[in-house]
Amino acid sequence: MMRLPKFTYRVPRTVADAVKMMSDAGAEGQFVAGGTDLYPNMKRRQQTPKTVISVTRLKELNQIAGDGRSGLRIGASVSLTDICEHMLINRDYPFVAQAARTISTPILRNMGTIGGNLLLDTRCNYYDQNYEWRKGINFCLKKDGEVCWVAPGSRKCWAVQSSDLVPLMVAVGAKLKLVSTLGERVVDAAGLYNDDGIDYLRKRPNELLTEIQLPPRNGWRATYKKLRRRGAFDFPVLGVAARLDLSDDGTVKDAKLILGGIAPAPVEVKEAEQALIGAPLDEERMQAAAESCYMKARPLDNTDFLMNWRKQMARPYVLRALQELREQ
């Protein structure tokens, strides 16, 4: 049985208390909400904080406010189950609830939070093992080792960004509010993620994600499609998030196509977006966009399924997403 290492558990009453505790803890501190990612990592000794600061009881982080007209603000500690079931989200942002329903299982969605999913640790077949297994292969570049076993000649870690909500938040232009003892800042979701399996977040270590801000709808539409072996529980080995803004005559005014589960950060395929913008959403344009996504996708052999097959599946999954948006 894998056991948690010893740590000090702290429960702040306010956001100000939380960031002060983190400032005091320094590099040995870690925020936790549902713990569905952090605690397994601690059991595997991938993360070993001396101080764990729970933010689940902070009122500010458990609220949902706004609507599709003005934009929606979601606290970072709102559970994935609440995201799936909330009336306003299902009415005005149904694609967010749809993507949240694909995450893990009902029991884990009761614990996991939207903020936790957006800050999910990167994953890899060589990294997501117990301590003894990783020690047996002499560890890996992401933790305690000097070699990336996915690409031994590379000095970069290729662990995969495996959140289901990240590609969608990037596609719809969500903004994220971060707070620390230095103050607060709001960043675009697209700017938070870094193409490196170790340094995968452009977030200061002492910053707390407090709020997700969804833009007003204004007629645009979005969806998310996920490839995995089983119909539940599994992480994505390919995710496709699509957003389209159509004019009254069906011309695509703006488009976003984001691939997840194939690289350390979400991948925007600008060639696919340009293939759609300025023309009707017809079969020829959708096929061109799907082909561009296939060309851009370069998965490595560090998750489930053969990497070449995962690359090939970019075509049909992009087509499914675009066809769904056309039918809407």
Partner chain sequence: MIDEPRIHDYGDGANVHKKVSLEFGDMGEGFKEADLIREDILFYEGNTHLPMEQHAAVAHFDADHKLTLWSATQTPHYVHRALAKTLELPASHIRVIATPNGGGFGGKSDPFNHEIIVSKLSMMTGRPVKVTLTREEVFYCHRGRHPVLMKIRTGVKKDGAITAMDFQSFLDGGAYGSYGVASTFYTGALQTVTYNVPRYKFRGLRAFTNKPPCGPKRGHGTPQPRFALEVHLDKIAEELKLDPAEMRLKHLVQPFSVTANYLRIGSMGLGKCIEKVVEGSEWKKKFSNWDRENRKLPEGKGVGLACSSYICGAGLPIYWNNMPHSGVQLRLDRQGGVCVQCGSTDIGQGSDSILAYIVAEILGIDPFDIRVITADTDLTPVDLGSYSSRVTLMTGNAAIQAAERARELLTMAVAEKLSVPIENLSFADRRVFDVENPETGVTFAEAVVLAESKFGTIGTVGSYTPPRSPGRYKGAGVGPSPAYSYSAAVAEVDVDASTGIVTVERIWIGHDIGQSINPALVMGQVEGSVYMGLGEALMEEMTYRANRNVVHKFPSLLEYKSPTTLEMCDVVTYLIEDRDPNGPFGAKEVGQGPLLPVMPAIANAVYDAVGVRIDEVPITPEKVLTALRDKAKGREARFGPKRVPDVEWPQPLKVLTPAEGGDGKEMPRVAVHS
Second form
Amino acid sequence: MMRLPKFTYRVPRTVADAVKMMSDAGAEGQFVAGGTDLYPNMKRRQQTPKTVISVTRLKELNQIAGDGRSGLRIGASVSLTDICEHMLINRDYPFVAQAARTISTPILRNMGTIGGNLLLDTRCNYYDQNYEWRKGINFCLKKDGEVCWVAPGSRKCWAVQSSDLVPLMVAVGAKLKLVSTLGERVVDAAGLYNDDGIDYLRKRPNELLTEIQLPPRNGWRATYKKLRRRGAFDFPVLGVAARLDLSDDGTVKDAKLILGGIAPAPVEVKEAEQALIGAPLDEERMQAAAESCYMKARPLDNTDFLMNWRKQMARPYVLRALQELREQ
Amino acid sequence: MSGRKQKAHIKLTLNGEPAEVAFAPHKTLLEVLREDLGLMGTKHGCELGECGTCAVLVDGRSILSCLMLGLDAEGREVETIEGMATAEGLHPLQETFADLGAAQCGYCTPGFLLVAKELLKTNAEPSRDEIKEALSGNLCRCTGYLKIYEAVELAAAKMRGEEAEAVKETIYGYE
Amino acid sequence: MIDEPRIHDYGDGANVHKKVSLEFGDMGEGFKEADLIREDILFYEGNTHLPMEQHAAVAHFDADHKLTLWSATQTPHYVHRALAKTLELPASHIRVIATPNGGGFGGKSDPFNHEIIVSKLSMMTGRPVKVTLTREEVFYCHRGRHPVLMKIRTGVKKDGAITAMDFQSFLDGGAYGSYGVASTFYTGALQTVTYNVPRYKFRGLRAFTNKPPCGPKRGHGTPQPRFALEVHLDKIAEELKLDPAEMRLKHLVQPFSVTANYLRIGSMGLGKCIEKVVEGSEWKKKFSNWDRENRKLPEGKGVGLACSSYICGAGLPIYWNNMPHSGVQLRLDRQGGVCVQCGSTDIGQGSDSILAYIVAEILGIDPFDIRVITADTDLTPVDLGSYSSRVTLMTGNAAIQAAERARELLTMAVAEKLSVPIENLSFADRRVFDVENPETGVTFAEAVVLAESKFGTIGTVGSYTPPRSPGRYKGAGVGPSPAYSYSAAVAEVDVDASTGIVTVERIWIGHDIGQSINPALVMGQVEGSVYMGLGEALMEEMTYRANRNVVHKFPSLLEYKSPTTLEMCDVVTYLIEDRDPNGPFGAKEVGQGPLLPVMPAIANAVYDAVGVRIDEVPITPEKVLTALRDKAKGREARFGPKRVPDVEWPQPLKVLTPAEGGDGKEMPRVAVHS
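Form predicted alone done; form predicted together with the partner chain now:
Every component of the complex follows; first up is the chain already shown.
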């Protein structure tokens, strides 16, 4: 049996309590919500916090308010199952429910939360291994080691951004509320992620993600396409999130194309967006956008599938996303 | 408390009955069930949330007991496979799983039964695709899942009060 | 070469565990007769059993210095022997109990380190000691499917009749032996039992490498050559412009015949299996018939067919002895209770219940009346274990013998009591009665009382030893079986040309079971085999990090890809009941055979769908897309290995075939000057 290391478990009643506890715990503290990311990491000794502070049951973090006209505010501890099933989300932001349904499995979605998914640790198959395995390869840059085995010449960790919701939240321009004892701030989802597998969040460790704010649905459409081996369990080895603003005559006014699962952070493909903006969404422009994404996608050999194939899949998966948006 | 291990102590509803248990506070619900409550029906296949074997119901929802702390069961309703049969007999899902051979080695079966029970509570007449989706987080290496789908469908029909029997092809194959 | 350091003190060379070279019949003559000679090279990647239950064992060395080991094992008898040897304890002081087993598939057949370790620790401490492996450790125990590189060369007549076949296999054995010698022979043994192969040559080599050891996984050593053979035959059918189903049907091996390599075929229902799947799948309406221009299915959709056969129990045990392979002990008590004791090990296939059905059938009682005690070396007679698809056939026959002996005692006692001729008595509905006058009879429980009064305590035994094989040459020990099961499958696939992703939509499978004892269990084994074959065909593989000391790339249930409900295809099953005289009530195996045709049927269907040959398992999207790109560029539309290593094979051991008047013995070696 793989056992958790010993730690102190604290269950605050309010957000204020939670951030106070974290402040007290200092660098050895760690928030937990669903536990589906943290506890496996703890069992494998990738993370060994001394104090774990559970925010799953905080009322403030379990609410959904607003709608597509005013924008939607989702508490960070809302479970992924509730995201999938929520009436308003399915009506006004169906792509969010659709992306959430692709996350892991029904049981894990009962446990996992939207906030936890947005803060998911970066993944790498040199890193997501037992302590003994990692020791066997002399560890890696992300934890206890000196070398990134994915790119041994690199000073940087190449562990992969593996959340399905991250690219989508970046694409739709979601905002995230962070709270600490010093106060609260609201940041763009795009600004939260850092292109470094170790230091992958631009968030202080003592800040608690409390709320996800989706912008009003004034005309734009969005979708998410996920590549993986199996229809359940698997993390994305490529995720394509796309958002388009179309004018009445079908001209693309604005576009966002974000690739997930191929780099330490979500990758915005500006060239692809430029290829689409200012003209109707025709086959030629979609192909051009897909080609730009293919050029930009540089996955490395640290997930399932061969990296060259994953790169090639950028073309059909971007095309499928755009085709779906054209028909929405 | 020097020299003595600190134990957590919680109260919960376990298979419909009030229960209390003391355990090392960093234990998962899986460990508490098997080691401190002596309920060995909950099995484990990876202990990392990658197989669905250890699924139990907490407040009616399936969770993986390997990734939930025992402490988080405080005050909640936990249902394990041991609670599935009642004084009236086996649950209809248990009956159909046995009759159709939906369990072979039986190791993944507790998880499948509980997740199937959760499904039938909200969806009395699930389609084949809905069953596949609902059970997609439980791995089985023996059956190929087909007998499991058929057992869920048959149990669902029985629970709806229909006079249902296994189709002949399920047991004997096609002519 | 002589100076090369040896990896182990056993084996045939420095890093060579086993080298085999066998030749049956005049190969030169065979190839001379051929209208077409075709050669193919294929590769089958290694994969693992992945039982949901991790291995675990508890040992207790008690105060009277007897050791008990409870273990998740498929082979308590072999574990018992291994413990006696390694612990230097008398075997009579050791008891091995196989616990209810959470999945085996061959992965719990070897005696394992942890079983010995807990035993030794308990001997040292006098306390019970338990080890449960982590999932990662289960991957290192492995003993799974060998990666095998294969070269197959076959001569055929215009109608597809095989004139000669030359098969080479190269097995990557991993770090230790396991049952690797048998695995090596199995890669060459069963090519001859489906279609008539008048002359046959086999060369095989198993190498040691620094990886977890390979061993027996469902189909032990035969899925790899079966994949090679059935894909190779598909290519031959295309060259000859023959329908692959008809070509196979035309050249089936004869029932009750002896093959070129001296395997004795019994009942043979493969023809019926093929007919069923061809009809059920509407093969004629779907198969392209090698005409890509006038396809019946849309581009991207395709069907493929393959067949196979498997042993119903290995003809020999793993250590040489003249004792039975399976023993059953039956105890009848005066309350009418019947207790069956047998060393067999239920790993989920339902073998415990098989004992109850068979004894109940013979004694005319209900299976629910019977208690079954199995897999406990103190309480049960030896059965060799759950491997080689031997359990139903061997324990079944032993159970029949024990039950018939008990019935005889009861018959004598009842006949005397009722003054009815012995031959008039029948056992049914929990009664023993006069068939001419059914009212005259006693209950089964009364019959036991009568017998116990007459003969004393009623206990009988039965045992089973497989018939002797006609093969007498060195190496003839692997392949013989009391009977062979047969399977045929058609797979229908969808191939996405833009990604290379293969989706298997449905598999039709016919399996010659001889006789179903419990059809629900048979169906479960067929569907489970198809499932496991699907995983091997599409996604399962043991892979290693060459850059980091060959660590296992991803020893986890997340990254070793086992199909979920969302990948499993529909399965349409046909059970063919062609009773075999050697099987209990005619029954043959079903636990392993139906896995075998799945991988080649899918590979052949992929070719039918998009016109590329993937000569390598698993058939991943990367390989399909690479082959499609090559095809588009006018290169060979194929992904697969191109060469095999140069090996200095030993002089083949030559055996005249039965048709050539052979007696099953090897011919005297002729000195050859090189």
